[in-house]
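Take a look at this single chain in structure tokens; it is the form predicted alone.
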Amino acid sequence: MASKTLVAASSKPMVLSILSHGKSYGYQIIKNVESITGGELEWTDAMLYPLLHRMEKEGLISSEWVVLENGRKRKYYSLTPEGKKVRAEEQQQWARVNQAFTQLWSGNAKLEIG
């Protein structure tokens, strides 16, 4: 299971990346995170919805209420142009961090020690 710190650090880029595939609603986002991480990241409503509201205030995502066939309403979230830009920036940053860890853990890092 991933630490709370890792979950917190990865939550914004994870949501941006999921929404880059198309609009989604909260429960579906939670299930997608669970699926793509093999259950390593477990998100709750209490963690996700404040994040979504914060990201909406930052202009990274937008939301719309959709009335379903059964008459129920569901709130869908989608990326804004600013959200697409930030997602690309986050992707580059995480790729660099991943590359560094890959080098360190594989023993291929060229380090100066001592």
The other form holds:
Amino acid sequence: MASKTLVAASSKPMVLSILSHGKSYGYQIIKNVESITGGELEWTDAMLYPLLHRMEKEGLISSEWVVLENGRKRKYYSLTPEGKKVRAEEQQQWARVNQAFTQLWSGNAKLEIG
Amino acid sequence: MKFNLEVAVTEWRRKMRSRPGIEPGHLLEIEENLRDRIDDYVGQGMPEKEAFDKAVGKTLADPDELSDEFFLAGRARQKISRQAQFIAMAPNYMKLVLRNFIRRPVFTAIHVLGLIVGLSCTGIIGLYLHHELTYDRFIESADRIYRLGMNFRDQQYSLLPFDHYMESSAREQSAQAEAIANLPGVEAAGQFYMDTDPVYLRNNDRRITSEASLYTNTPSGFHNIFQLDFLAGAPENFVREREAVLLTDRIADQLFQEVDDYSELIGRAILIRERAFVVQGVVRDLPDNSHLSFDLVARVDRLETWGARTYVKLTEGTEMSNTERALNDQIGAIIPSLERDELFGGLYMLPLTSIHLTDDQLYELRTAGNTRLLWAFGLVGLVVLLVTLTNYANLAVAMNAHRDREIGMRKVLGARSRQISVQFLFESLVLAVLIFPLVLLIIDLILPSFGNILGVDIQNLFFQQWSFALLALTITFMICLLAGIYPAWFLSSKPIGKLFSKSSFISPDTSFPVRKVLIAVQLAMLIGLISTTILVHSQLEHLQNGDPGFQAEGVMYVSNVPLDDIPAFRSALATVPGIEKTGVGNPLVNEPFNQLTWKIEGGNTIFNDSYTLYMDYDALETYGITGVRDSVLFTDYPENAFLINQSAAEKISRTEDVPMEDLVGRTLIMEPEFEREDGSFGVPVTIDGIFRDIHLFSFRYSVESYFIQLSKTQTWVSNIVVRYDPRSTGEVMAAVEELYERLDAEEPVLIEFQEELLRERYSSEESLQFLTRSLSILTVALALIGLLAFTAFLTGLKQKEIGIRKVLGAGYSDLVRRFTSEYFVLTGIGMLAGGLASFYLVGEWLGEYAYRIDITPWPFLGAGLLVLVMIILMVGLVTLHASRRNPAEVIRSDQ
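Switching conditions: you have the form predicted alone, so give me the form predicted in complex with the partner chain.
Below is the entire complex, every chain and molecule, led by the chain shown above.
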């Protein structure tokens, strides 16, 4: 299981990245996170929904209620232009971190030690 | 029981809704999430119940965490500081204030008017008290200045005699002042004599009258002590030049109307009592709160009097008692004749600042203030303030009862009770700022007439000194805050739910009856004030209507006629139509003067309470003084005769055990301590008759021993007593003035009326009557209007109740009885508390009077009944008005 801080830090870029593939709704997002991490990250509703609302308030995502054929309603979220920009920035940052770890762990990193 | 998914979800939703922080929109989203999950689990082959339970557990592992997270998400904005919040809200508060003012103009007007009137009253009373309590404090180093007094017989003299009384030389007089100035710790000593007979001042052809001329033989000491404010001229010249005179600016303006620049007056000559003086200065007139008041200060070498007002200024740090001891130790050097005098009881020093409120000094310069009256003023001021406060608080709660829903809405929208309080206190402050100028203006308008009635010139310090204006503003703020605290607390502390339930304010179950206590306190104060007013009024009537024992109506005194001209002047008066009789003698209305000791010859008891009057037989007849039981005193008229009053006669007959009738012909010894040159003691006189008691002084004092020294031609006194027909007062007065002009006398005439003088005896009582009467009327009006508005408001809120009661068959009288019933109890409590307070205070006051009314329960019962009747009338009228409305309409509406 990922640590709480990591979950907290990664939740926002994670949501942005999922939504960059197209609009989605809360439960679907939770399921996608679970499946893409192989069950490593398990999000709760208590965490996700307030996060979605906060991001909406910040203008990163927008939402719409959609009525399904069976009469049920579902709230879909999608990225705003602002959200896309932030996602790109987040991607660069995480990519850099990822690159750093990949090099460090590859064994041929050139470090000045000692 | 079969599991029903829909029922379970509905139940879950209901539970979730009660959690704070979760809004309906959030909940719907989460519910959809739950349903998706259940669908997934059921799709995996799980039974519905199990799927539901698992989904609920997964969806919301910790509901509290969810609501907390939502709360944080909702408050993502920056926190605002409280001050900033208040400033941001201020325009809103202001809008609310104005809206509430405009919506109910009449009630608001009454509300605010009450506060304005109450505060103005308090302000005026405050100014008056300040005026009375700061007498003579304007003089520099007033706390180091003392006036010397003398204990003699049983009286305290406000002046010191000279060694040889009237016959003292200029040198002896100044030696006395010098001896005092040389005492240890004395920085300066000054003597003066105040001439309060009207005198003419002359500048060439212009002639004006001065009512108070001060003569001093010690100009240096006088100036050092009193530090007069010179507008022109120099103190050094006044001290140095002989025949110097200082004029006050007021008298200088009258005497030299054509001169604008006071410095031009220096060196000009004027005549006082036909004697020439040179103006050496113009000084600023002393303020009204000074025991000294003069038109001019003249410098002379010798004071033409038997004793002088003597003042000392001590050096800094000197103990008064040390100087006082030195004063008495060296009495032989200061006033040698007193050292051997048995009647002399020592000298004392009276602080300058306590002179005004010390009321037992003989020959005082100005009628002393009355401490008790000041207490009364302070107390009444407090009552007015309390009534104003309670009125304001009561009305504020009643008027704001309508705002239950406004407050409810604001609380729902997130206002804390602190913010609601702030709103109400803010309204109070806005009010304070708005009414403050009005209060000051009213004070300024009323103050002059208020001062006139009390005979003082009170300065409106609020307009003159910043510190006073600031103080007044602070007090206004505090009063408004104080008045706003109760409504603020009352309305902000209620839980939201109650604010929306039907008129929680009027429901009878309010456990803490603050409102009732306030009303009871108010009623107590009203009843206390009214009963005090009644009692003060009856006592004053009692005093004024009491028979003084001599003729008062149609008697006037003509003074200042030169002694030589008196016989001719009287014959001229006799020819004036309307004048019935004239005589010569002491005026019968007077402040206490010096008493003499006496005893009956052969008796052992020495009395020290006698006042002796001098007059001729005509004056005796003019006054209508008769013998005991209206007996005729004289059949023939000897050259001289001596009469004693009934009280003195009774004293002798009691101590010596002689019947009163046998006293005529016996000898009385006046001043038995006084040793004559032939070795005998005292002055013997033969009693020629006993006269019926007269009240020489106010009814405050009991009758003491009065003697009348009669003679055919009176040479001791120069007051002409005139009895005339009261219907022709104007003509008589004009004729007297004309006759006096013809005398071409050196000094102006002084005409006084006996009835007026009698009234002046009771000026302090009249002040008290004026105070209690005007303020009780005002307070009653304030309280009643407040109560009226309050009741109108209450019944307005109770419209529906009244309507329902009417539908159920209640008549007007039932309704009126129902709404007035609580006032019976409250009035009863008020009567008890207010009555007791009034009984105690008035009792204390009456204790000072030798002649006084008895306190009966009637004034208290009357006051209580009066208040009750007024309340019932008022509440009844308001209820009646409210119950006139058609119940069908009232009940239909929802408010």
